[in-house]
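Below you'll find only one chain, the form predicted on its own, shown as structure tokens.
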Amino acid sequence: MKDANTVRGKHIKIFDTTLRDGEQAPGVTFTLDDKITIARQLDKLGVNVIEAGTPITSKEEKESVGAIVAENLDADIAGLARVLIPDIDACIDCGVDLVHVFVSTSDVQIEHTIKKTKPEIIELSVEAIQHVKEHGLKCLFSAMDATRTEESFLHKICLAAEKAGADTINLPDTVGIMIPFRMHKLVEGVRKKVKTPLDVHCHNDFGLAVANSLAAVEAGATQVQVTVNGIGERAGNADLAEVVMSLHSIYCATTDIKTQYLVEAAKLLERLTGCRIPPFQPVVGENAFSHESGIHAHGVIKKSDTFEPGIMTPEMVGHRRKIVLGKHTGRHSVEQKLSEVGITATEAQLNEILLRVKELGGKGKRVTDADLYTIAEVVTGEVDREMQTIILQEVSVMTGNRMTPTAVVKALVNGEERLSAQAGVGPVDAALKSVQSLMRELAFITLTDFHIDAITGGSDSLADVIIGIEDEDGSSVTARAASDDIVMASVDALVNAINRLMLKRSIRNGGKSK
């Protein structure tokens, strides 16, 4: 951790290129209003530089950069330009604070793109930087494809840029081929040659953009280029939230970023681009501070840093901690979530609720809070097992094309095992008729109400069924049940209703059922 310790306490600038490199992501296009909204959000976030676009590319692009400049934000507004005077003048016309000039420096790009000699490239770069400085603006110089550039030439052009007056020198990993160790060596090598502040721009082709950016900071870079949600060409760029929170929490460095707005910025970009944030995205993803495992959730409920970094909390980034329900859910998670909404349950009821949640999650269904609350309300509203007249054992349904739906139900009725098979107009009707017939001489049960709701969206939604019944004496009750199987939810609701009705009759008759 020697290199990491050298970063402690240092201030790192954040250069955001969401509006320029981010918009180069396939399928991403921002309207002028979008760009202004994003620029305002970035300024609220506290980035030091907002790269607003490349003015020379079109009239519309130039107007949008000018419009962002007109917002008079606290951040410096940058325009991108090749080492060509017309490109630079287009940026100057927009009133930018900083011109970011770039030129290819790797052999492969020199040969197949600009087709200039290396001395010509240095000359163009020097003239470009001097032109920017003559207009009283800040200048950032980028040696494009620096990580594939021959080392001696990279050092030579960086020295020339420094001598010409560049305020910052950027070392881009343009095609994302670096590993942290090599990135460290590259930046360290340039750092020994020039005194000008160094900047890095890392692409994420191998998922190493953030790691390479941090390695560059360890080696002496004092500015990092990022994008919100890591959007950009191909696999994107270094992610703003990940870079910043790593600098703050792991390296104990400082930035001007107001971290409590990181999630807000991420969700804004998600909405404007249509590019969904993966739930497992670090820092800003929905799962970043979510826990399902019983052991993890129990620990986090007692002390958050048992199963979270501790040095980064959800509140620091504008997030919230969530206890997620599923097949790995533990008792403490269920108890905690129920207590939050004032639902109390006995030990036996809590065990039953947990069992049903696990069964639902085990079928591959995402168990929502609404699912939990419905299950809890059903369980806490059920008659205790020892007071139940009918205890369901088995339900089988047969249906299909040109076949009359038939259901077979097996249950204990006052301790006696009974079996009933009935046909119906559909599987639910057949199953309910079978349950009713099990009661025989005990009670003549009539359905007075049947209502079904889907708790959440999707074909695997939990079905919430409410059933009203009445006996021959006009006594009535209502009960409910929930299941991802509509037939079972309906049968369970009817059984719950019958047990309530029979308990009601028993109490009315002094503890004796008819």
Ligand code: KIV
Second form
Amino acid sequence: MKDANTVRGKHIKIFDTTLRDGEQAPGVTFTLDDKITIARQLDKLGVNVIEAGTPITSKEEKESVGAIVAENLDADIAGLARVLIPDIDACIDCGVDLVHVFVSTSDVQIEHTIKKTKPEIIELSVEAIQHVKEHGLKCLFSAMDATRTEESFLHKICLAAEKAGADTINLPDTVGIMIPFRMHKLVEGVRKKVKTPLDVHCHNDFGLAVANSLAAVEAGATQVQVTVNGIGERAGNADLAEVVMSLHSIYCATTDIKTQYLVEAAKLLERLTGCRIPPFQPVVGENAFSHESGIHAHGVIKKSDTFEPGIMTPEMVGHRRKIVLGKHTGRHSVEQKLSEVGITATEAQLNEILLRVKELGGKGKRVTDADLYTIAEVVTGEVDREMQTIILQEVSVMTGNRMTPTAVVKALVNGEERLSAQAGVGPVDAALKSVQSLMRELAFITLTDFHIDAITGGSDSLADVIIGIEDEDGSSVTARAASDDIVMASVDALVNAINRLMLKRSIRNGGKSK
Ligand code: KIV
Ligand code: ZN
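Right, and the form predicted in complex with this ligand of this protein, after the form predicted on its own?
Everything in the complex follows now, all chains and molecules, and the chain you saw is the first one.
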């Protein structure tokens, strides 16, 4: 049968606009340091173009684009410009490799914003492209609002852009109103008119940005504009991880993206934007490779492809597969988790443990690994205090508006008294860092999850903290603690998690020392 996949084997370029369209997202602003960190991460990921900003907008913006250029990254650095000479010169001054010039082409934007005639718009575009090319730089031309542009005018301006020397032509779905079928037709129509490589920039107003980008690729576009975590104007842009993994795993196309860094990049953006990654986010979300239901967990424990795509694994994207406990948990998940910490249970005990886990999950509670171990210890009577690697003795924190929050933690670590003092962004951060540093020689522990609930809702409310940690080998544990002191709830949850993780490590290493 003839292969209907027209994209198979093709190489698609990834143009990242996290630092430009992404920063236009309401509430998102990056400091210069943030921008450099993001640019380095994007380069590590392997994007082909980093759109660093719009230099004409301010002195600071111009400096930050210049600073990213000075990083000497492998990716081409682009600056955005209207089809105006001063905008383009501001990009050139920054030393960019590529100038992205754009102009409105739809009637609604022409009439209400740019207020020029169509011949004037073509003339301005041609002059702009020629100006970029005269300076020996690459030029990307965008017909803004292409998807609402009268078709004959779109074709006319694309032909003019090609003739003026544009290296790539972008067809933005500026207000995200396309559906894949229409996007395919639009790109195919332009592709029949021009030979210049085509690019797409899709907004996500109806949640179709990724689907429309892929439809454009099917119709012949060879570059896709994306942002990390899909951030951008209004509902955002096409998500980098979703586009790349669909291209690799479904379409069998190639990109230069090193997919093992996708989760790392998503987490960096989560931290720097303060916009949490929803748990259900494809590819990089917490739940993307998590399994709770008994049937699914049993399946993936035996063979992961049973209830995962298979063509995309957690390892490919730098994620981890997780068996999560809750009201749908089955006995295989419980058995597997208990065996990791060396707890053996009889059939009857296993049934009882399962019942209690389901009961806890049924109350709407998240069941942590530590909850399971406690239940199992109660049911089996196996409580091993000897395995407490870390026993907390004293915690004190200092905080205030005129000082850096600092914590001092004293604890017995494998029976030896240790003291650690660390600063943090807040008292909880300082206290958790102090505990982590006590463990440094024994294990490199990173925090993968921190969740806090105020149980009663008042300022004297009980804080319920759930913490997830992971060691350098990828072994992970979740644990919880509750206290009316938020710092103590956090520290207790971390200590609880560390003790369980160290137990898991010792079992994995054949039951030898902590
Ligand atoms: O959404 C859009 O049309 C844009 C252009 C500048 C490409 O962001
Ligand atoms: Zn945009």
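What we label the rigid core is the largest C-alpha set whose atoms superpose within 1.5 Å from one form to the other. Numbering follows the first chain given and starts at 1. Everything numeric here is computed off the predicted structure, so don't read it as measured data.
With the core held fixed between these two forms, Gly27 has its Cα displaced by under 2 Å. With the core held fixed, the Cα of Gly424 is displaced between these two forms by 2 Å or more.
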